[in-house]
Amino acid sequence: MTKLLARRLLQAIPTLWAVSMIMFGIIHLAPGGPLAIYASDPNVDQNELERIERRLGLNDPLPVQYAKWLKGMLIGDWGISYKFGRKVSDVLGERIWPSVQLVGASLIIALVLSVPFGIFSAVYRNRFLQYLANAVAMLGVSIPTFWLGMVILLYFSAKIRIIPSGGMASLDVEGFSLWDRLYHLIAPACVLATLNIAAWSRYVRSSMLEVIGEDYIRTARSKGLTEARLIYRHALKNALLPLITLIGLQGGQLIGGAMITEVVFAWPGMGRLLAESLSGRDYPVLMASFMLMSALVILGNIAADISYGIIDPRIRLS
């Protein structure tokens, strides 16, 4: 397993390097720039704008800018945020933990609900409840996240007032309170988990239908095993393998996908920071955020491969 981990980490280096070049080019070739909002003001001093552009290195050729950024990234200097005027590492450090809480809660909610829904749809197929579960799953895939979040805020916060309107803590609560954090976390986590619940339940259903048709399941059933033991002790373990791959890919994707949810619920995480940095063309924060999400996706894939070998001994990690 150590050799596998070392090999996969070495393979991640050229992948991250390629991602960094592509993202750096896309960000810098987009129309406008960090100084565009000031350049549109007719009263701005053009000499001052040129001085700021030279200080930030924005007038250097693109390959030179990339080389400077890559050198800083390798030595741990992620640059200074254009928007906040602080080190990018400090800005990201403040936003990572709120996003971890939100993404982690949404993954737990999605996993707890999608697996039983998928099993239920596979075991009790061709029944009314199974068709109802499929309809709910399709509805979850089709509803836009921003619309669902705004509807929840409009009804549960503005109308019946059982959830907060936003943020991650109440102003009248001093220090950290677990119940207050959960009170603010439940609504955005459920909204973020909606799409995964719908998609994952479909994956579990299709994988379960394939597994319960295998010969070893029929043999176990012929030996007199109860249906519950057959499903949860034998079929489910193999049916969850495709879901492990999906979960491994969700870490970085959910941080980017949480952008809309965090903006709607005013959650101070990486997604909201990404939205603010995109509107302000904060290149150092954008690059650091994209590289962090890429690294999380790669680490998630490695964790999924290792989990394969743990769950299914037939899969050799070598």
Contents of the next structure:
Amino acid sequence: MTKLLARRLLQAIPTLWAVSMIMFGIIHLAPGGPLAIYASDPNVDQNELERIERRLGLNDPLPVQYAKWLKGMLIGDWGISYKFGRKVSDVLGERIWPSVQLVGASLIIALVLSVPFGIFSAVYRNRFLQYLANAVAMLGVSIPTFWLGMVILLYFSAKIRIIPSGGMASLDVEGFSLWDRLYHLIAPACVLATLNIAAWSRYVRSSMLEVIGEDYIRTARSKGLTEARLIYRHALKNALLPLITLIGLQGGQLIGGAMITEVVFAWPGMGRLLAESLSGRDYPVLMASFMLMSALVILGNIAADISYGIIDPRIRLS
Amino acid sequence: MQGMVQPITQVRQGESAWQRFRRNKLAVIGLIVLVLMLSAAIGASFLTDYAPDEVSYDFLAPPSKQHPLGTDDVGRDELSRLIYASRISLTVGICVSTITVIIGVLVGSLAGFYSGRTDAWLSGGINVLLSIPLIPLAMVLGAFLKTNLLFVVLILGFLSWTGVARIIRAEFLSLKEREFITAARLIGMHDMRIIIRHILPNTFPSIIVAATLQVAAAILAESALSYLGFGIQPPTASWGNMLQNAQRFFRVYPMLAIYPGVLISLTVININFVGDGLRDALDPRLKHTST
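Now that the form predicted on its own has been shown, please provide the structure of the form predicted together with its partner chain.
Zooming out: every chain and molecule, the one shown earlier first.
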């Protein structure tokens, strides 16, 4: 297991390296350039502009810039944000925590809703439940997340005023209040969860159906176990295992996927930071965000692979 | 692997697939709705008297006889904009799907057929692309290139072929071990001929299903990009940028934010219905997995 983990982590290095080259290339070869933000400032004249260019190292050839960036990245010096004038690692550190809260809350909501829903629609093969399961799954993957967010804001915030119009905390609340945080979190977390509720309940349903058809369930049933015990003690465990892998595969993508939800609900997380640094051409922040998001996706994939082996020892052999 | 499909003659299979598809009511409804939408998009100029960018002094007018769905903030006919925007969405969906199928089939079949070093490189490339989140990456490209319809199609097409490639690769991996491929090799058939004549046709069901679902995914991605301001740029109407615009009058005139979203959802859900129907009809072995 440790060997597999070590190998997968080693394999992740070239992947991340390739990601960094691609992103660096795209960002730095693009017209406009990092100086556009200063060039539009009337207080900055030509000399000043050249001085800034030299200070930011933008007059070096591209490979040199890349080498400098890579070295900084490896020793933990992620550069200074053009826009905030602060260390990139500090800016990211501030923004990743809200994103983790949002993504975590949406994962919990998705699990709590999709697992029972998937099980019930598989166990009770009732026509209505099946239609409902299908409809929920279909709607969940077909409605654009951002529009769902807009409609929810429109109705629950603007019309009946039971949720805030966005942000992470009320202005009149001093310090941290759990209640206030949850009040702001509930709507964006639910919106972000819809896609996973749809996908996972369908997944749980099909894997439950598959397990119920297995021989060992028939054996257990012929032993005279009650149906409830059969489902909850014997079938459920095996049916839920593949879901863990799926969560690993998708969990890493969630931070990137939360971006549009963060924009709609003005949630001050990584996704919004990314959108802001894009319009402000804040290259160091942009690069670091992409590296972080890609690393999360890769880690999610590795976690999924490893969990596969732990769950099903037969796979470990290969 | 039990229950591999028995080779049935081409014609029989075609017939039964269509019959299976027809039994699926949702898929048939989806197909009808999509055909109607496509006709509306093509015949847009017959359906509405207004050009989509024709301004007037009726700002944010409520629905009336002249403007069945009212007007937007600069007095453009909402209905006309919605219909013309469907052209953008459908074009993006179909073109992106075509590009992803072409690249995906090319990369997937080569990676699956030639295992070893070729596969390692191609799969490595797929993994790199898969580990960069799609919408943020598309946003960066959209922000740097001057975006218009062509660029949106190219960006989304070149970023989202990995799914198709992985499906085709997996199919090739299992198909190339089958006896008829060994037989083809034994009579000295050329690799290219084996790939194109013998393996590829067997992957058509998967390709068709993946292509259909890709149309839906591309429409969603375009609307998200345009909503964020990095896709189709105004004044060209797209459902996504109409939503972005509508957000500013959200509280006073909410209906403008409703119509485009309903149309996106309607289009995407019907494509998904058709995709599911095709999956069941073309290959009953395939299980429903999450898309």
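As the structure is a prediction and not an experimental result, all values here were calculated from the model. By rigid core we mean the largest C-alpha set that fits within 1.5 Å across both forms. Residue numbers count along the first chain shown, from 1.
Undergrad: Please state whether residue 264 has a C-alpha shift of 2 Å or more between these two forms, with the rigid core used for the fit.
TA: Shift of 2 Å or more: no.
Undergrad: Need one number: degrees of rotation of the smaller rigid part relative to the larger between these two forms.
TA: Comparing the two forms, the smaller part rotates by 9 degrees relative to the larger.
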